[in-house]
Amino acid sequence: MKVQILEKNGDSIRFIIDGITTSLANTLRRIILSEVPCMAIDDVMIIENNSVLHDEILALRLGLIPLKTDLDSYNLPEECECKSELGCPLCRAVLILDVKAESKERVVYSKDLIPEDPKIAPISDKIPIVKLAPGQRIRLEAYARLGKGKDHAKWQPVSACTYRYMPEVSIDYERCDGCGECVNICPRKVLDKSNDGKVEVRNLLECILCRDCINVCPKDPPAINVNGNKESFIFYVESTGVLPVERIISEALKIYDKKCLEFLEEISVNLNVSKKDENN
């Protein structure tokens, strides 16, 4: 297997790996959509409420918020030891919200939520929560826990998770006679012609394989082919916000490695008892 970093930029990366197959390559995929955990509110209790959203939206609206996770100082609750339902300081996290408007209308947004952990806190200063009224108030307290996007998708780490074939493109210089039909076709810009009038592949990694090259080419058989490379793939990976992306890549590979583990020590210990069986 090789790896090869395309572009980093901020909270995405795009990545090449080499050496794989389809299979692995979703697993991939799904692991990182369904499995890595986050941080997401998920039971509020209401004090105080007489805005225009009823309760229930209100909750949903603040579970949506993306907060900034610390996989390393909190549990997931079924594995927390306090095994409670309300849990406890190292499964849950709270944030305060008390908010009045006086004598102007108020916009509250995600910088109203006041952390008692700043580790657990919106990524976003300006996500807008609900508009009030002069003279109304939320008052609320919102319990935040790890969750998994399996579960739902508020406790997805990203926004854009995507993987396509590595493009091969051929030219047959024998047969292409330079009319740059094909050139002037494709959407993404990855042919081109040269100063000597033959067609070229310039931007070959922004190829999508939709092959209109190969469609609009005058000659029979075309004298282009595009094909996708069943063991290499180009990735595209999009944190909210509330984990690096590569914190994210390597829990996904760290969640592969353990449900590989368990799956060997499944088949080990049925392989035992069937030993054990026809030993009786």
Contents of the next structure:
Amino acid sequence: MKVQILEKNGDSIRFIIDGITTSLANTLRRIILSEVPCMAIDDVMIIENNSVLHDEILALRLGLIPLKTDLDSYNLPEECECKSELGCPLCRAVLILDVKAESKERVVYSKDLIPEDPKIAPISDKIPIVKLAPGQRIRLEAYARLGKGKDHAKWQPVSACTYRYMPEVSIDYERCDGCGECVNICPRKVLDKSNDGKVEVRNLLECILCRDCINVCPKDPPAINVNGNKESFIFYVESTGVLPVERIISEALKIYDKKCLEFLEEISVNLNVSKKDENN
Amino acid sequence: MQEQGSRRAIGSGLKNEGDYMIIPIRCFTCGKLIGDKWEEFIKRVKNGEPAGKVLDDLGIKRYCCRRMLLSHVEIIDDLIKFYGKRDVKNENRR
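Having seen the form predicted on its own, can you show the form predicted together with its partner chain?
Every chain and every other molecule in the complex is listed next, the one we just looked at coming first.
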């Protein structure tokens, strides 16, 4: 297996994994989407709310606010030792919102959410939660906890996680007469003509395997061929900002590791049981 | 009239305006955070910048996220005016 990082800017990363199967690539994608935990507000205790948004809508909006996640100091509630429905300081974080609009309209922003643990804070200060008319007030306590994407999309640490086959473009120079039809039709400008009129591949990674170049080629059979390499993948992962992307990927692999070990253990236990049955 | 026309241009295509009262926090489709970009977006668009360019500047690449801002109408502003007036009236009565 070979990994090559193509680009990393801020919360997103693009890399090539060479030498794995589609099923493994898809496993990685699905674990990132549905199993990597992150923090989100789950329960909300509304003490006062006379804004134009109903309590339920308000709670849903709060839940969707991405919170910076500290995976090392918090447990998943179902794995926490406290076994309590309300949670303990190890499996939940409290945020308090108390805002009143006095004589003017006021927008309640995510920065008004005061976290008890400063590590669990909204990733952006400028998310509008609700607008208050003069005299309206909101007072609530929000409980954030770790959760998984398979339970609710608010616990999904990524806003995009995709892979596609590595493109392979081959040109048969013995038959290609350099008419340039394929260069003109390519929507991603993968192909270009060199100075001596030869068709060349310039941005291979941009190719989306649309096969327009094959269809437009006047030669029969076409002098150009495009294929996806089914053992090489271009991955794109974009974090919502709750966790750094590298952490999301390494956490996904850790979860995969744990699942495999669990499976192995279960299978060996069952094998031993059946052996004992045979001996008896 | 002028003001209404400009608002149509930014938030056309809504059938039931009560559907999104205030800018959604995340993109409905992919889950990217877009709520915090609304105020800058609408300010710049009202100042005459082309919406597409503003979206590019804000780093909103996918069309699922772009439609969130492009097609949004902030209804809550109209509602709040109504509530504000009512509260002032009530205070006067007391």
